[in-house]
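So this first bit is one chain, no partners, the form predicted alone, shown in C-alpha cells.
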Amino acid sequence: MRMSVSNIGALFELDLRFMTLLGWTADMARIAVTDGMAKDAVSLLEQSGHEVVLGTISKGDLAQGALSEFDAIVVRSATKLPAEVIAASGDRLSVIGRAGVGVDNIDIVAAAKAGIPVVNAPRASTQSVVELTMGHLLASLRHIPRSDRSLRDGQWEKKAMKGTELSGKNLGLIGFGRIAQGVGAIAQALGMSIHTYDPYLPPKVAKIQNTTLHKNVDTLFSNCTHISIHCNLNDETHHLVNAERLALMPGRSNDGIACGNHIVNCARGGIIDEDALLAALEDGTLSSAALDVFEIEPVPASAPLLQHPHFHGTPHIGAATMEAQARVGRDIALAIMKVLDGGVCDTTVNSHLLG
C-alpha cells in the first residue's frame, strides 16, 4: 500500500509511542542537523528528550572542531566530513546520519576507526529516483526540453523533433540494487530488454529479474542503446563511463531502428566523464544525455555542457520529493536514536570496519 505524505507523518507518532512502551529512554543528545530536514523527523528527535539545532556549519568552524559539542550529526550532501573533521570533533560524537543514501561526503574509515558509526537511508528516496531516471530518458528520447525551448524561441519544429521510442530497445544498468531494479522493472513493462553490470550481483538476481548480467562493462556498451547509472562513487567507478566506452555504444538497437545512444545518470556526479560526454554529444556517438549529478556541484552556469542542445539537466534533484523527504527524515531520525541508545542499526554503512 503507498501511503500519502500526510500518512507518512502520522507514523511519526506511532514510532515515539512504540518506542515509549518498549522502554525507549535514551539519554538527551545535541543533535546538528545541517543541511536541512523534514520538520516531523525534528519532531520526533525532540518529542524523545534530544536536543535539535538546525543551522548551517561552515567548513572552517567544522574542521575547528565545531562538532565537539555535539553527540550526533545529520547531513545531507553539502556537508563534507573528510578525515581532519571527524578527528577535530573529540569523543563526543557518536553517530553521524546521512539523511539520504550516498556517503562519498564523508569519511567513513575515519569515522570507523574514532569508534562513529555512519548510518544512511538507502530506502528512503528509492521510488522518487526510480522515476526521475525515468522521466530523463523519456524526455531525452522524445525531445521535451529541446521542444520546449523551440517553442520559447517560437519556433514551430514539429519534424526536427522525430523520437524514438523506449520498446524494443536494450536498456544497460550499471549498478543492479533497488533503484536500478525499480527502473528496470518498469522499462521491462514498457518493452525495452535490461542488461546489468553488477560485479557484487549473485546471478540468481539477475535471473530472477529477467535481466542479461554482463561480466565486463564493455560489452554492456556494446549491446545497450541505452545506458542508466546506478552504482556508488568510490576510486573503481571514477570515469567508469569514458570516451572509450561510449563509442563501443551500437546506435542502432535490436529492432533495426537507428535510435541512437543516449545515457542518464541520477546516481553520482564522477562517474561519467563530463568532458568525453561532451565530446560524445558533439561528434554524434551519443544523441542525447541527462543528468542529474555532476563532478562538481553547484555546477556553473557557464559549463559548456549545458549548452549543448542535446543535454538537459536537473539541480541534484533524485530525492526531492515530498514522499521521500518525508521517508528520509523519519528512517534517518529512528537510526540515529537507535545508535545513541546504544542499539544497532542495520543501515550503518561502516559496521564492517568498527571494532
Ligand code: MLT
Second form
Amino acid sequence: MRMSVSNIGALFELDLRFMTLLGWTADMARIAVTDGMAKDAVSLLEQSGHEVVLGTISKGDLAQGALSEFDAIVVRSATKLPAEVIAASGDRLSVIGRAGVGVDNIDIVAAAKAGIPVVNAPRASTQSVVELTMGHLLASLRHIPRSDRSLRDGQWEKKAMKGTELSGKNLGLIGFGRIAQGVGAIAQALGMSIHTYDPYLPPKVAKIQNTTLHKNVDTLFSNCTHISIHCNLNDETHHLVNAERLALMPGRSNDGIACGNHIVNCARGGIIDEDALLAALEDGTLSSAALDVFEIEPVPASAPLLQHPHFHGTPHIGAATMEAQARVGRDIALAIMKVLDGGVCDTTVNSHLLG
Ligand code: MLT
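If the structure you just shared is the form predicted alone, then what does the corresponding form predicted together with ligand MLT look like?
So here's everything in the complex, that chain up top.
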C-alpha cells in the first residue's frame, strides 16, 4: 500500500508502526540534521522511510556543496546557511528546516531565490523561553547568582543581598509576540504593569492583553525600570538597546521604591549593545543585566561583561528543555515531510519571497 505523505501529520497520531506493518512506504529522502534533534523526531522521519544523516557539516564542506547530496536539512542555530552555501547546494535541496524560531542563521532570501522554502517551529519553545525569562528576572532582583557565588566563597552576606519585588513595577517588553505575551501574562499575575513597544502590533491586541503600547521605544525606556527583549534581530533592532536609551530608565518605580533598572535578553544577541550594557552596569545606570544570548556565541569567558558582579548569564538555553525540544523536533519533522511531499507548510518563513 502506498500513501501520500501529505496525510502524515494526522496519521502519525494514529499509529505509524501499524501503518508500517500494513506495508506503508513513502518516497525516501535524504535529510541532514546538523545541530541535533530529539530522538522521537528522528524516528518519525526514519519510520516514514527517510534517511536521516546526523552530524555537523563543516563550514568548508557546506561552502563546497555538501548539501547537494541532500533533499532537506534541519539546523538549529549553530549551522550557518548564508547565500553562498545555498548557491552551492545545487538543485536537490528542496527544504530547509529550522528546529526553533529565529532564522537569522539562514539567508531566507537566497533560499527563496533558489526556490527552497525555509520552515521553522515558531510555537514549540514559547513556554520554555517564557519560563527562562521569568527565571532571569527573578534571579536578578533577588541576587540569586550573586548570592550563590558569595556562599561558595564562604560569605553570609544577608544585608548585601536585599532585593526588590516584581510587584508594583513597570515591565517593558520590546516585541510583543507569543513569548512576550506569555511573559506579560505571568508578570501581570505577579502584580507588574506591562508596557510594550512593537511597531507591528495591532493596537487591539495590546488592549486585549492589557498592555500600554508605546509608539516610540524611548518612552518605553523612560517608563520602565525592568525591560525584557522579545523581538527579532534585524537592521532595525541591531543595538536598539544603547547607552542613550538605558540612560532614560527611571530607576524608581511607581510605588516609590528605588528598585534600580534591570534588563533581560532571551531573544537574540546583537539587539543590546554589550559595551553600553557593561558601561551602564559600571556607572550604576543599570542595577542588573541577565543575558541568555550574546552578540558573539559562545561568548568568551574573558568577556568583561561576564566579570561584572551584577551580570549573570546562560548559554542560549531558552528552548533547551525536554518538552520544547520534543515539540520542536516533532513540528519540524512534520513540516519537512509535508514539504517533501509537495505540500505547503504554514510555518514557511520565506513564503512571501517564493515564486
Ligand atoms: C530559537 O530561535 O529557537 C532559540 O533561540 C533557540 C535556538 O536557537 O536553538
